Amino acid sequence: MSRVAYVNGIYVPHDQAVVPMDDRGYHFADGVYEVFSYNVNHVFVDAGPHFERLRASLAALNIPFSLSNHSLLIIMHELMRRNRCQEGFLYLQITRGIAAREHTVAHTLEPFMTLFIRPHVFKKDPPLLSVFTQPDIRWKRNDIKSIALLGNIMAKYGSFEQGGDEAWLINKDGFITEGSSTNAWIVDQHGVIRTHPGTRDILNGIVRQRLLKMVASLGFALEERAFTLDDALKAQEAFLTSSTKGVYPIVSINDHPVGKGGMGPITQSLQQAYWFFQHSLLQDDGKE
């Protein structure tokens, strides 16, 4: 069975899905997106927070969007059904709409929405990852989940070329902000879990938000406080989070082993807690 995509109100074969030449997303990356994980119970994990962030991103770009969360979930579930997808990801993208190529246009354009899926089997045992640091050259509103990801891609390529799985970005003040497509965490020398605060310098990941609650419930010490490369190299443990990965351990940074070079006990506790949460959900949230 061929894959099916959703293009502005129509379900079409994925290989026939196209967007107009004058789409603002194509010309200017004038749009936003979200990635939802879909579990074996046919539930979109943390759909409510994803919708909340989606609408915050749209509002920040002044893109009007009137479709309700309930209507979005109907479309999303129908797309998964048509693809016979048992487990995986759904990518939702909304651009400002279709207009002649001008930098400024009326804010009354009709937004253009596309969705596609990517089947994926979530494995209980995470891989051990390595990261390399790269300069954070992105813009100043990383809290918006924009489709403009060139800085992120350049950083990830820079890490891949050195044999890394992910890039951790260092800003002009010497602090690690986040990964190119993930949030960054360490367990410092004192056993305190640290991650960059949820400012405009980072994308406030949905798994990040969920994990902050889990850390508190599990009784671990936590500080939302930026850390440097030196802090990371001295850390007992390090890990990353994202909707496409959950919680993955980092075992080396710039070819320097982290801790004992394996998944540490705190990372393992958090990884298992998130895994159980992700796979035990039986109902969508965020329907309004």
The other form holds:
Amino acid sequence: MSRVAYVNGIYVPHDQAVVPMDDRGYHFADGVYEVFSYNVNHVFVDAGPHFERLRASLAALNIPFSLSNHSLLIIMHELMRRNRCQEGFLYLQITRGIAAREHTVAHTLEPFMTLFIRPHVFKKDPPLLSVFTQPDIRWKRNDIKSIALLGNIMAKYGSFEQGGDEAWLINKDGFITEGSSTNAWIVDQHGVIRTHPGTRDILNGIVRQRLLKMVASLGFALEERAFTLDDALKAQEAFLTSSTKGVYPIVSINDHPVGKGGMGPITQSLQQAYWFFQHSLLQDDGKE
Ligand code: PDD
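Other form of same protein, the form predicted together with ligand PDD, not the form predicted on its own:
Below is the entire complex, every chain and molecule, led by the chain shown above.
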């Protein structure tokens, strides 16, 4: 069975899905996106917070968008049904619309929405990852989930070429902001869980937000305070989070082992807690 995609109101075979030449996403990366995970209970995990972030990204770019969360969910579930998808991801992109290439256009332009899915089984046992640091050369609004990701892509290649799985981005003040497509966490040498605060310097991940609540309820020490490479190299544990991965342990940073070199006990508790949450039926689906 071939995969099905959604192109602005029409369900089409994925390999025949095309976007118009004059899509502003294509000309200017003038658009935003979200990646949802979808579980075996036919639930989009934390859809409510994803919609909230989507609307914040659209508002920041002044892209008008009138579809309700309820209507979006109907389209998303229908796409999963047509793909007979049991478990996986859904990618949703909204661009400012279709117009001849001019830098500015009327705000009355109709936005253009595309969706596709990818089946994926979220394994209970995560892989052990290595990261390499790269300079954070991105713009100053990383809180917007923009489709312009060149700075992220360049960093990820920089890490891949050294054999890394992910890049950790270091800003001009020497702090690690986040990964190229994930949020960055350590358990510091004092046993405190640390991650960069949710400022404009990072994408405030939906898994990050969920994990902050879990950390509080599990009673671990936590500080939303940026850490340096030196802090990371002295850390007892390190891990990353994202909707496509959940919680994955990091066992080496710039070829130095983290802590004892395997998945640490705090990372393991959080990884398991998130895995069970991700597979649960009870979810905030964001329906008004
Ligand atoms: N990436 N930081 C960046 C730069 C990201 O691109 C992502 C997500 C995250 C984690 O956000 P969340 O927990 O909401 O998935 C942090 C998605 C998955 C991607 O681009 O594929």
